[in-house]
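First, one chain by itself in structure tokens, the form predicted alone.
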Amino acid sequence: MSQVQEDMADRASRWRRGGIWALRLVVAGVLLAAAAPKLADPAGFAAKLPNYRLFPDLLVNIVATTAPMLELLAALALLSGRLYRGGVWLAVLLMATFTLLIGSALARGIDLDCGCFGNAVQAEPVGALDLVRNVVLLGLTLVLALDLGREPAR
């Protein structure tokens, strides 16, 4: 490989690593923004969950406390070195689950506030833009997952 080719490959690798770090920061930021208000007011978040008509009453409080803790864990793991791989897969799982929940509510015509960011944002009914937002976030996490086989983005 010539020096020019090596320089180009090195430059491309730096761009990729920078892009992956940017994605990590975006996804971690969204997860932190979603987790913080729900951790601060779990009862408020728990009050929104029955509107999905999917969770038995027995599980509402468990989901209301566990989901934001998992969001926080995924966010912190995405920003770490050692826990990064697990954080990526947890973020993929969370985003896939949240996307399916919102899609299910829309498909069933349920008018609800998703509780995605707790009570930190104005409560508005879930709509197509919420689903698009989650599909995009799921796509970002999948990009991170596809990149796991490459050299670490330190």
The other form holds:
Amino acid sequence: MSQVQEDMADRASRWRRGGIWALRLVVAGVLLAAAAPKLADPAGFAAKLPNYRLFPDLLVNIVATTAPMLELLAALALLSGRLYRGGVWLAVLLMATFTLLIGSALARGIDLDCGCFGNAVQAEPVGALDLVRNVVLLGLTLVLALDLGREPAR
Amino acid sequence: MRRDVRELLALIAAGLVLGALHLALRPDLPWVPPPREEETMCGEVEPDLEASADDGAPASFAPAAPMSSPGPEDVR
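Return the structure block for the form predicted in complex with the partner chain; the form predicted alone was the one displayed.
Full assembly next; the chain just shown is listed first.
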């Protein structure tokens, strides 16, 4: 490989690593912003879960405390690089689940507050914009997952 | 791939344990919540269908009053 080709490959690799780092920061930031208010007020989040009409009463409180904990762990894994690969897949799993939950509520015409950011934001009925936001976030996490096949970007 | 699954399962297990611990430390959140009435975003309580069927107007599928049969003068 010539020197010019090596320089170009090196530059492309640096750009890719920079982009992946930016994606990690964005996804981790969103996960932290979603987890913090729910961890601070799990009772408020637990009060919103039955409105999805999907969770049995028995599971509402354990889901209300476990879901933000999983968000926090995924964010920490993305930021620290420890258990990075598991963190990426956990972020994909969480985003896919949230997207399905919002899509399901929209499809059934339930006018609930999604509770995505706990009580940190003003309660508004879930809408198509929330679904688009989650699909975009799911796409970002999938980009991180696809990058796992390449060299680890730590 | 096996490493990915192992790390994912480790994180999920840690999340479940920490979530259960968090729930155990919150006296305002019981493990099994009491049954509650569902509320929509507007704060309207879901109407109880059975209760609303009992009172008020009769159901639309109630048997209609029998029509009088035509008398001999109508047949003519």
